[in-house]
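This document opens with one chain alone, in structure tokens, the form predicted on its own.
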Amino acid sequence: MHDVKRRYVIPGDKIAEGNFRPLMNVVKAGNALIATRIGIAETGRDGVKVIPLSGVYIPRVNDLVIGKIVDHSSLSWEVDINSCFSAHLPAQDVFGRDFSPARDDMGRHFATGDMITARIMAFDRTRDPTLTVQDRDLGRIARGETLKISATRVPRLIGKRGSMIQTIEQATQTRVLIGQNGIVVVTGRTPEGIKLAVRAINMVEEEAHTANLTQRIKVLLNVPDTPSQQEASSAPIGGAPRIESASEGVEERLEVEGEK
């Protein structure tokens, strides 16, 4: 395996020189690779990237997010998506094109305080993002423990091929919904399992930039590092277990950070 060099950088720092490909939060100036964010720079065979230590969630079209209904007008619901932008879910998206404010009761579908999974349908930074709940597994979340992490930590919480979140779910007998906006909802069979999963998720957020994090998570969850597990972690993508609901597709959209 090729070595990956890591170091802390701030915007403007020169990370490397040469024929490297700029991957994430990096620009090329002549023959130099320059950091554009505060974080940990990684230089490897695939190129150069900076893993940000913090950051505000900026919506992108097709992002899967978890949000809270905070209000509604006669035509749409206002949704808090943990961003500097407030999102809107059009009533027509839920009722159909024949929606009538005079006839249809919006409160029958979503009430203030409801948590929902949704997809960013439209966003161009000139107006607030528009959501849809028409895709599979989207809509109201019936129950669960909700917590908020930095959106920059989402790839690390998922792990390569879903390895980290699979470890947490299996060890705690929980299901974890992860929005690309950093909102996480945990459901489980027992309060103890949910509490342990939340503790592990918080540990991932706090220590995402450190080495050997997966091993420390396994120690926290009392998961033995058996040969069969090591083989499973190196299995092809097609054999990886399914990531629940809002987590699906996140790995394809975001750079996956750190070790397994």
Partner chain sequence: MSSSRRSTIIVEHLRKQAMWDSLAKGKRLDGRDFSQQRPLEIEIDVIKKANGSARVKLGDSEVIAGIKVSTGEPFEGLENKGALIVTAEVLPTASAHAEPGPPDEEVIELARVVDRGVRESEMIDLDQLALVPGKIVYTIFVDCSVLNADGNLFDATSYAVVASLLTGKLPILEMKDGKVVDTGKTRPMPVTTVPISITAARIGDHVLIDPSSEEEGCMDARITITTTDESFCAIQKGSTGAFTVEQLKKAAETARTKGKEVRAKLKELENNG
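We call the rigid core whatever largest set of C-alpha positions still superposes within 1.5 Å between the two forms. Note that the structure is predicted; figures quoted are calculated from it, not measured. Numbering follows the first chain given and starts at 1. What changes on going to the form predicted in complex with the partner chain:
- Once you line up the core between these two forms, the Cα of V48 ends up 2 Å or more from where it was.
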The other form holds:
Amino acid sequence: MHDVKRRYVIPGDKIAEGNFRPLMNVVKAGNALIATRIGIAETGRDGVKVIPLSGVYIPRVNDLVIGKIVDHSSLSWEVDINSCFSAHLPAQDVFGRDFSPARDDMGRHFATGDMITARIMAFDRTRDPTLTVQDRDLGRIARGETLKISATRVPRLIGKRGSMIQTIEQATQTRVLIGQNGIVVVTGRTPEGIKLAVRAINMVEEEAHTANLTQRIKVLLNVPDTPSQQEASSAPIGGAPRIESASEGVEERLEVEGEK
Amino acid sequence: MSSSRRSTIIVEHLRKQAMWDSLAKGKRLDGRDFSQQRPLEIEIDVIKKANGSARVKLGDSEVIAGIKVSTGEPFEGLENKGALIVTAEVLPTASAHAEPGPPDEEVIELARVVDRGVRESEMIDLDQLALVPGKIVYTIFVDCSVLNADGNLFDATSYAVVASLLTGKLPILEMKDGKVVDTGKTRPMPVTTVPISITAARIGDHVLIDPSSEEEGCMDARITITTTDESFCAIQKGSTGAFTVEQLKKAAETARTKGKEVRAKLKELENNG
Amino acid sequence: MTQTRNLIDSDGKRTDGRGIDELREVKISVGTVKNADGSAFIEFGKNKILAAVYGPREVHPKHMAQSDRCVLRCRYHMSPFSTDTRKNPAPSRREVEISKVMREALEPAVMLEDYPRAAIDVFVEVLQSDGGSRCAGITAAAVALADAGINMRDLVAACAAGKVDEKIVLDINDTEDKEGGADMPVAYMPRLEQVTLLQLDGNLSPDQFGECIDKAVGGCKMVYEIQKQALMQKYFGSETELQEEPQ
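Swap state to the form predicted in complex with the partner chain from the form predicted on its own:
Expanding to the full complex; the earlier chain stays at the top.
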């Protein structure tokens, strides 16, 4: 992995010159590749990208998100997904094709203020995102402590193959639901555990770009330094569903340290 | 025309439930007691072009107040008194819900409630501020800008106004050949007393002071009580819910005891300033 | 403009003690408004200016949205206590014009096509004014936009130059603005080497014009270094080089 070159950049910085492909948050100007965001630039064989460290969530099809019902019309719910576009959950998605606004009571399912997990079914430049809750583990969230982190920190919070979040969950006896949009819901056995998990998550957000973050999280959580990754997949706690995103966003993480 | 509306901030049910559970146990979600304010930070004299200024942080609510002294005609019926005008603006920087443009009813209420506390307490002795009685008087503008809004703008703004008046300098003006002349000298503002407002929110059966914006999103009713050392001088009940008389009496007592603490803190600024 | 007194003394010092090519002290801090998506506070001489960015976000009213690009909205506003005599809080014609040129100075750098149907709002609040508040405002706004994580082709740095005692000087202050011979605010994208704001108040000969614009662009480059440092400090602390850890 060390054929990848990394450096800190701000918008307008020249990352590289030559025949590279601009992948993410990079524009090509003549022969130069220019960063368009603040973040960590990576120059690899397949191209040049900038992993951003700030910015609001931009929806992508298939992303799993956590949203808040903020309103409804007679045909759909409006869902705040912490983005520049508010999402719609069509009533048909919940009631089926023969949904009738006159007969079916939408209030029976979701009310303003409810939190839901949903998948982005459709979104493009011309339309607001449409959600679906028709999948296992999607729908209303019954309990838990919510917090908001920058969507750019989500990959770091998940970690390599889920290593970071598993460390936090195990040490604090909690389940952590993470939406790609930066909304996080924590449930757990004890209030102390939840509090500690929230502290750890906040620490990941604030120090996402720094080296040795995993070590420091382990110190905070009082975990011995090198647990075997096999033990990480222990029995689920608390019963809350876990979002494992199919989106490639999870793969783009900000790992700086060389983990084994 | 004022019409009823929904709160601009919708607090999610999970958070509301957590808040209710926590309040039932006597604690707030941020760990505070019901009668505990968020950390209060005051920095004075931040705007050199003003005749007095203060930047107040109450938790994450942040307000800056600046004084501008000029002269003008007295108000009708108050010919021998100077004029004191308090304005407030919630800048569009303050939150995603704040919009530029003329102030809406909430912002106007904010300015008027803060103004009332200063005016009714007679904090500033306006009798000392007439230059030519009936014709020319000092006009003191205290303009407030909310930079970041996280609940209880009433108290944050009020403290900014009081702190800037306590530490401000009144330019000494004189009449020369029918014209107002600035002597270049200053004196302290003619302060007689220090009004302190304490705002409380009722959520269910609980009354808690200094609500954060999240708590305001859950509150049923709000009360702002301004006291001086001696008396109550201004009250404003707000929001759509109601209080029992007992709750109000208790809130009044809290406003007096907490008011004393904040007053002591503000008076320290005056002594150091 | 005609000048009535000397603003540069025999030692070549200006009214505030600077030399003709010297910038006033500039300090930028990033992320100062908690609720905003991006923000910056700049002290540029005696200017104290706050810039906050919200967005990209939904457009209200909806009909203002554009289907193929983002709407950039900009407000430059002065607090009533920011000036020598109290300023009426209602927006003046001057503020409306500055809001417009400020938006047009920032727009070339912002990749609006990346956020169709959305809006980006930039609010610039002058808490204490000094000469050159529009340049300081643009400088802070560009930093706030970068802090908000909005795709940008380049930063925008701004600085004025002008004419005082028939000499071309960098970064006009309040007195020089009011009494001097000319004031030329310039905004500049340092990588793209393009000027995005150019105004002139006063009279310059053709030679002076060339000298003045060169000097202002030179000032923008100095300001850019300060912007860059402020952003780096906020995001990467004292580390300037990314440290790879040994395996």
